[in-house]
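Let's start with one chain on its own, the form predicted on its own, as structure tokens.
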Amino acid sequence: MRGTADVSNSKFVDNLLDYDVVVIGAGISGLYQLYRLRKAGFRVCILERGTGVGGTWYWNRYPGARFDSESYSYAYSFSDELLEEWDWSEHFASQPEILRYLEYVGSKFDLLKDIKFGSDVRSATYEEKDKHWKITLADGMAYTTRMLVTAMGVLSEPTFPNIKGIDSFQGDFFHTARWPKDPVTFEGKDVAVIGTGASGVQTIQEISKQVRHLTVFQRRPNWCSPLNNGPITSSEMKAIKSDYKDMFARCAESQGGFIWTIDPRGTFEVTPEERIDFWETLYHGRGMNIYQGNFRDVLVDSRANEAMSDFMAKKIRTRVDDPEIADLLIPKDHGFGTRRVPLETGYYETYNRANVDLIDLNKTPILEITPEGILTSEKEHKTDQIIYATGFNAITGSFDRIDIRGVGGLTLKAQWDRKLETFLAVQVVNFPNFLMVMGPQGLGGNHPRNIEYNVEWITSLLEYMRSENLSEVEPTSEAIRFWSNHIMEKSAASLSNKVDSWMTGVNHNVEGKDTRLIGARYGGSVQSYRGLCDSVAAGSYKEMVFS
């Protein structure tokens, strides 16, 4: 990080306007680039649509969400006082802890008075002959700033699927993504969920427990993956502490940035007992082992993935008494990884209750929802709440929303409808002094561990053009041609990327979105991409345009 030496005369800064940088999101991302932007002496704000810091764990309330990475590798690592502070009760945190974790890190570090909560983004526009940015809120607040960066996370737009009469319904109905702060009741209540994505599948088996009778819409089924979560004791505590500084450079050396590594070993060069001696113990071990520390050709090879997959088969078949509702929740469009694995606890088992019925709406799609219910081509289901587990208008969908505007009044839903194109997921050509955390094209795995180091990247290059005296930048077009590139090269290998999924740009509850958003995700290591990073860096960032 460059010093806060005299900036003065430093034509970045412009005391004529509000802001030297202006932060959209206080979650995870935006909290900790607050932090980082104040303490290298820039004018920063977060403009945050909620009444509280979270983001995605202020919005995401409905029952049974939770890490499904280990808590303490999720959890900051910039400051060695709030790791030896704040002691975690799970290995894998449930989403009012989270909040609370949050929520403490806010008033730790004095983050609430820079904060602007109720700021409901509507539009922004850059001003090119000033060069800066000018940012209208839903109740026509507007403020002036050098610098925009968004923070809004890939999984932030929440969507209701396409269904005839979504609004006709008179009883209660949720969006996982949209729930309510007050207390939901489903004793003695029918309850309907459509959806079996990982918050689908974290929701059902949590209230089929309470329930009177519930209801399954499932579309297509995930492989699912044990969480086997548990409590921590206060000597595994102390022993979590004494071990950070190890666990967080194991996460910057890993494929992912998870602690878990691949297995060196491909799937077929050790016998057949030692390969399902290996599986069954990553199956009973913690988390995202049986993803991210199996042999190093499942997510690449098709017959490896076959293999992992009938695994993953006959586990779902033990577990699931009835033969036929095992076989509906069991894929067959898609290998084990190759889309995001939702981690359960005793999900399969729920088929299992006399009070949970199992809908394939691939046989009996719906038809429209009702006032009393929701119609099939089979019948009409009567119930007293709809869940909605329909999950995100992902990658663009948090931008969509905005009306961002750039050079020539291009607004920036009409260039990436032509094409997705960043550089390195961080800026867009046409679209000066506009930044990104974790941006369409990032790295996927633990986002914590990507946002930090995303973070301190772009304060970098902030305090770059303070003290070389610059007020505006952009990526070059060879920049971002090398990029999209590069996207398809490191992405060409991974099996993933022939599944239609959120993480290749198609969600079919939303218009338009149907097709293949070409590497909407970045598909090689965190080496390569904070490597790649690291040299524009180090080459004073030639790759981009400044004035």
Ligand code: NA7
Second form
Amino acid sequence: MRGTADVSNSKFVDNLLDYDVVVIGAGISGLYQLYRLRKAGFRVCILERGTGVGGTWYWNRYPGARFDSESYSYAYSFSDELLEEWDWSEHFASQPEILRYLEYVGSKFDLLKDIKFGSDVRSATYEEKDKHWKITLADGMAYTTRMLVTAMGVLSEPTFPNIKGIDSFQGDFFHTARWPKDPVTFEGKDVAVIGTGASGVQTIQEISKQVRHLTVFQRRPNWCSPLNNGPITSSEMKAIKSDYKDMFARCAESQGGFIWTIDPRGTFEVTPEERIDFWETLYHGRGMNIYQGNFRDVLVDSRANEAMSDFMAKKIRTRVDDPEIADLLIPKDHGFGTRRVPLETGYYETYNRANVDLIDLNKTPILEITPEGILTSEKEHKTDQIIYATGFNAITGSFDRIDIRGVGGLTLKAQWDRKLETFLAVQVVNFPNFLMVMGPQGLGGNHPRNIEYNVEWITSLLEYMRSENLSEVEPTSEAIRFWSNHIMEKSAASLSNKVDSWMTGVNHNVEGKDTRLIGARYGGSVQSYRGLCDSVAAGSYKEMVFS
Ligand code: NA7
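Switching forms now, from the form predicted on its own to the form predicted in complex with the named molecule, please provide the structure.
And the full complex, kicking off with our chain again.
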């Protein structure tokens, strides 16, 4: 490891600066980045807006929030001791358990002492002459650092809908991603939920059992599939622990980093009976197997995708009593898996309950929020509470809110508004000494697996700079062009790139984000992404300019 060498004379290190590295965000990415950099001997701290660790799992405390991926595959893999010590109680852990886990990680590795909570970063300016960043918080505090690493998450800036009157509502209203820490009571309450993405689905199925009446306002339905969650017995947990090594190896070999691998068969290469049998097995299996472990052509070939969508539509019709409601819940504008598939537990049966109504916003759009409820083109729906499950300014939103200025005072937002470009989703031209964990144009899929990889790669780059006496790094324009072309190539086949969703960078509630961004995320496999990143490191980072 390069970090063990005597580095006190390296030009990378400047003791007049507050830190060698400042990381923004104490979620899964930031915690591991802090752990790795500290271990490598860097002076590092995290600036975190919240009052605790957890990131996504700190903010998204809404009822029913939980993993949609198997708990054991969606946590850290870096520490055998941690893997051995931690027992998951369910195949898909709920938010309180996940937050407990991340708090445990924070204290086990003594990370809290290097995290400044309540630090709302407002600006980051690159001081070209001295090759360092100056970071300023909302409260006026400022820090200087050689390197700035963002670990801000792909989905961290919630968006409310563009509807007039939101603040005029007299009852309580919440966004799923800014849920209060104090418990919210639903008993005896009339509640409205706007939004039917993954967060809306988890919320709706959970609170429908508690509220007096629930009205769901749906613009576009999604293809939801059963989570098939269940408790993990102690013998199961023992077996999971003994399989960890192999399981993480399987994740590294799969397309998306999940425990599921795509079936090599084509949809129409099997008999109709075999096809339906396979889909029935997937439908009754756990989690994302139906999304990530389906026939190889389901997410790339329209005819295969249509057949799969028909199968799912039939399931919805079987589970929902009222055929008109069932029809409203069947997506017509996109095929199965072309937007993120929400995983559900009794979601469709929720609409068989007498206390639940579904409003089709395509027929009766919302005109405004009133002091007493929601006014559609049909009538005013009076309600005690409104829950906005209306999603995020995804991918670039967490960067847009900070005034990040690189060479020549240019803002990152202005540069990305012109064209979203990165190198390996980690670096940006004109922004030296700026690195991103899970940045735009990066892998989706199993985030913790990809986070660990990104963090290791970034740590190695910084060790290289320190040992080679380098104080500045920036990607070349050729490298950026290469990555843009590569992203286009890798995205071309996927049907999801033809559909509006947060994954293609679309959010109609945010100005300038209403057109699909081809190449907002990396469309290739985990192996192809890692292969390229590894080859850049192995070639001594020739795609970058150092000084
Ligand atoms: P999503 O998946 O972006 O879903 C947001 C939902 O909110 C979606 O149903 C939207 O309808 C709806 N929405 C947004 N704005 C409006 C307005 N103005 N009027 C009515 N409905 C609206 O966010 P989630 O939080 O559910 O999930 C994000 C990811 O987190 C998820 O994919 C997982 O990876 C974890 P639309 O579909 O745009 O018609």
